[in-house]
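Take a look at this single chain, the form predicted on its own, given in structure tokens.
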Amino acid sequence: MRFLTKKIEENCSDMIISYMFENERNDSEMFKYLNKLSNKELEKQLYEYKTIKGALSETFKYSLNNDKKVIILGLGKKENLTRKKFAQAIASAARCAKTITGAKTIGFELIENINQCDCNYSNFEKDDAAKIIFSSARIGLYSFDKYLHEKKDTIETIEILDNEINSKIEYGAQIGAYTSYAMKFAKDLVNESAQIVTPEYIADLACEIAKEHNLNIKIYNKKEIKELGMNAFLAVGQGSVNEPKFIHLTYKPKQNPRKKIALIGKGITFDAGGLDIKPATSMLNMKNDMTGAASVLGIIQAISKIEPDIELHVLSALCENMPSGSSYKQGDVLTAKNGKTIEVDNTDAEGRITLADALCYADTLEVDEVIDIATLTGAVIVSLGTNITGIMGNNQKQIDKFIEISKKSCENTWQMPILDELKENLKSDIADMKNTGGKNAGTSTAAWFLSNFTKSKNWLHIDIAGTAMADKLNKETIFGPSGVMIRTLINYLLS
């Protein structure tokens, strides 16, 4: 897919999206251009015949001529418009445009600056709008049809149209475009079947990414992982015929980096639960347990294109959690890379065990911040549902900054606590800790467990178990992988 910015009359769009606020006239240059093409019929449709009120995500399709159509997109009341609502409306309009037979190029009007309150994540300027348009339109257009015999028509190009495109808007558009690529990459990888996406497959893919984007890479095999002392991680994968891999990709800027960050993605390529095997219905979508790994691989590709002045280390401990005669067992005691011991209480709480060694590895890199993203606990769904991501960590300033950026990135987050009292949940008589602690406070308890394996004073933990997959069409994302937190993480890394 191509992403372009153009002046209004230079557009090549089959379908143009223009906007209408509820009970307000659109007097923008874009609307004047479209109205002229329609011989002022468009104006009559909207304001004389009142075919659309302008409610949020309401759409009205109109043919300007044989070659060009328009969708008038309602944005609701102007004083109520936020970045998130704008993103939802853009995704909805993109889905609407996809239904138009023969449409190959969509053009979006670049909305004027919205400054209406003291709330930073409601106000946005044209560069923010450009970022939102490219990322949200791609969300609305996304589909995975690799295994479908009949392919649907696809949109090939998205244009942002405005007569005053400047370098700031171009930069916002660039971030939006590369963010959309990262999200599509991650969603495609999660949608692929686990029979293909093995630890070796992702390791090979990481090598291809490194070559294409000029990144440093190190892939550790089973023997090398053992030599690193990552015995907890190795235990999780020992029940599978597919051997584990540990990947370390590095992006370095041309100049001295202003900060160094390690970004860890959970990489369980299929989670059957081990000997604590999952019920069939719970196992159905467990190919998505590597969403964290898919996300960080998408993110580093976007970062390498945007070229910020940071150093980024992407890590993932890749394995399958399978039941077999060689599986790790309840009651086993595992020794992590930092020497701490773990009593296995439940083999289906495997993600935190692999992340423990990944966090220890990150400590060897001498980075300024450590962030992990993982489909970690079912408990986070009970706590926050399927539209809010749980955020935890050990530095309140870092957490506050991340949550603020998530709001600006059109994503919902909520901080959950990590308390010292939680260690009682994981108390073991024979090891330093157990890997699970019962039903209560499961998300926070898992985060406390992870906190034992990082020395970083700037560690952030992102639990996407509830938000990584959309179980139905919502206001922005279709059914399936959501690409959640990719927008926020890219914007955070650029901040």
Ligand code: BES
The other form holds:
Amino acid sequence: MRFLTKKIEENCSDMIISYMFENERNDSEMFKYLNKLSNKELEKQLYEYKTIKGALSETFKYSLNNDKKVIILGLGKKENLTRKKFAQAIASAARCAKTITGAKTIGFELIENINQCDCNYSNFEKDDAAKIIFSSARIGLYSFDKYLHEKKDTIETIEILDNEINSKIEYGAQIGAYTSYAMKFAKDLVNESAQIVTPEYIADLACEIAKEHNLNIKIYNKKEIKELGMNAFLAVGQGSVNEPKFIHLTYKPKQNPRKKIALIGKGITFDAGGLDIKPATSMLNMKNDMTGAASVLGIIQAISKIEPDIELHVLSALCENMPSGSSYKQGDVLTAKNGKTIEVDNTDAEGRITLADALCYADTLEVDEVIDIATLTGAVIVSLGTNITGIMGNNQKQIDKFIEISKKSCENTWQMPILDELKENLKSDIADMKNTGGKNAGTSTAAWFLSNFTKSKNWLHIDIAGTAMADKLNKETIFGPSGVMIRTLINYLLS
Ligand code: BES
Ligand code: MN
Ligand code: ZN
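For comparison with the form predicted on its own, would you give the structure of this protein in the form predicted in complex with this ligand?
What follows is the whole complex; the chain from before opens it.
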């Protein structure tokens, strides 16, 4: 898909999207242009016949001629508009455009700066709007049609149309476009079958990415993982015929880096639960247990295109969690890279074991911050549902900043606590800790477990088990992998 910014009259759109606030007239240059092309029929429809009232995400389709159509997109009451509502409306307009057969290029009017009381992130400028338009339109249009005979993706180009595009707007638009690419990349990889997406497949893909974007890459095979002392991670993968891989990609800026960040993605390519095998229905979506890995691989591609002055290390401990004769067993004591020992209480709490070694590895990189993103606990679904991501960490300043940026990135987050008292839950008689601690406070307990394996004073943990798959609460994308937190993480890295 191509992303372009253009002057209004230079558009090549088959379909143009303009806006209407509830009970307000649009007097933008774009509306005037469209109205003129319609011989003023458009203003009659909207303001005389009141065909739509302009409620949020309401759409009115109008045909200017055979090859140019218009969608007037309702944005609700102006004083109620927020970034997130704008993003949702853009996504629904893009989906509406997709239903018009033959449309290949869609153009969006660039909304004017919204300056009002900044409660609820309702203030945004044209560069934010450009960012939102490109990312949300692409998300709205997304479908995984690789295995469908009937292809659904027909739109090839998205244009942002405005007569005063300056470099700030252009930069926002660019970030939006690269972000949407990262999200599409991650969604495609998560949607692909676990039969195909094995640790080796992701490792090969990482090599291709490194080649294309000129990144440093190191892939560790089973023997090398052992040499590094990541025996906890190795144990999780030992029940599978597919060998584990550990990947480390590095983006280095041309200038001296302003900050160095390690980003770890949970990479269980299929989570059957191991010997603590999951019930069949709980296993249905478990090819998505590598969403963290897919996300960080998408993010590093966007970052190497945007070229900020930061150093970014992307890490993932990739393996399958399968039951078999060679699986790791309940009661096994594992030794992580930092020497701490773990008694296996439940083989289905595998993500934290693989992340433990990845966190230890990150400690060797001398970075300023360590962030992990993981489909880690079913418990986060119980506490926050399927539309809010759980955020934890050991530095309140970093957490506050991250949550602030998530709101500006149109994503829902909520902080969960990590209290030292939680260690009682994981007490073991024969090892430093167990890997599970009963049914209470599962998300916080898992985070407390992880906190034992990092020395970083700026460690942030993102639990996306509830939000990695979109459901009907998510108004931007269809059911399936959501690409959650990719926007926030890219904006965080750029901050
Ligand atoms: N990958 C799962 C978590 C998960 C659950 C992700 C539902 C997406 C949707 C994780 O490895 C897991 O199995 N966690 C267990 C931990 C338990 C055994 C303490 C869980 O949450 O049930
Ligand atoms: Mn599991
Ligand atoms: Zn898992």
